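Consider the single chain below, provided in structure tokens and representing the form predicted on its own.
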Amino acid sequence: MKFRRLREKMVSTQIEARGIRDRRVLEAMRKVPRHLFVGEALEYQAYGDFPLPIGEGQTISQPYIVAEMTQALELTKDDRVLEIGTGSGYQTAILAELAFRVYTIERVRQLLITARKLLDHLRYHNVIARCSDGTLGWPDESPFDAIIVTAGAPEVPEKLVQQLTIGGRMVIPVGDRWSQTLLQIRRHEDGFHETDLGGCRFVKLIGEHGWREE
């Protein structure tokens, strides 16, 4: 109860206040549990308007960012969504919430198995997860309804936007590596149009068409 109580007021008070409408993106937010996302010792400050460490140097994203990034996706429950950076696997169950398949990838193994024995806990079997390079994509899968990168890139890897529909949108930071633009672009029969959504702030993402691993 605390909890659901903790949930509703992140949503009133990070989220609808500044400016979140879509009434299904609230929705999930409420539903989804986050403190289960966080390590035990953090999760009373799951619901706090910040982002939260969850090991092997990722993050779990400020609630606010994560109900911005999934608006501009503007899901229908049919759609096919591709989520490049699992993480601790908050994202992809507010995915799970909206579409009909979240594809999503991790290349970090232990966070990928962490995610994906939550997801099944929590009963979101309409998730399909594997580890690998993410800036390639899922091509077996596509093309993808919309497409959500968790990480900023130092451009939009060509290889994802290539596997997003005709009418299909993409949500990704671009950017260097201490701040980037948080970009939604969409996809039409004669190429691509950019929407800026303003600044942000993400880990980097590590692959053949992101950043290199140090």
Contents of the next structure:
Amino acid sequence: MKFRRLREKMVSTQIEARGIRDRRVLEAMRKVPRHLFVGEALEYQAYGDFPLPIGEGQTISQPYIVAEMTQALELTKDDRVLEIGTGSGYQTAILAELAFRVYTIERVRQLLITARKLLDHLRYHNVIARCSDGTLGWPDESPFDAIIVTAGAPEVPEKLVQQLTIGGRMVIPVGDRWSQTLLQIRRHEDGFHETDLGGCRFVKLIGEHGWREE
Ligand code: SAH
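Let's compare: the form predicted on its own is above, so bring in the form predicted together with S-adenosyl-L-homocysteine.
Below is the entire complex, every chain and molecule, led by the chain shown above.
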């Protein structure tokens, strides 16, 4: 109950107040128990206006960023979505509330195992997860109506945009290691259209079409 109140406050003060209007996105953010995705030690901070560490040097994104990226995907309930960077699984759960099926890829096995367990516990049976390099996408299941990348890329991975349907949307942070621009890319019959959604800061997308491993 206390977490429900914190969640309600998070949505009204951080998300609605900053202009997110998509009813379905707001509803999903009111529903998914974010505190379960950060581990007990941080559960009281889960609804704060900031990202949090989730182990393995990775972070769960700030609630507003999750809402903004999700809204920009323009999901319908029939959509098949590809997510790169499962992390805690929180963004995955939001997507699973809004789409038909979510394919999620994480490169750090331990994070994937923890996220998978929690998503199963919460009965998100429309999530299919795997451990691999997401910069290559998921060719066997492509094309996707929407693709979301939750780690910062040096450039838009060519393999990924090729896995979008015509009319499909991709949201991805692109830039250097320290700051990126959030891009929405829409695939048309005759090419791609990019919209700049503003500045952001993500952990690195590491892989063949991302940053090199350190
Ligand atoms: N959406 C996540 C955010 C996780 S942070 C959440 O809500 O918690 C970004 C994640 O991307 C990290 O877990 C990192 O390990 C992962 N990642 C980085 N490069 C990747 C790649 N090439 N393929 C798959 N996952 C990747």
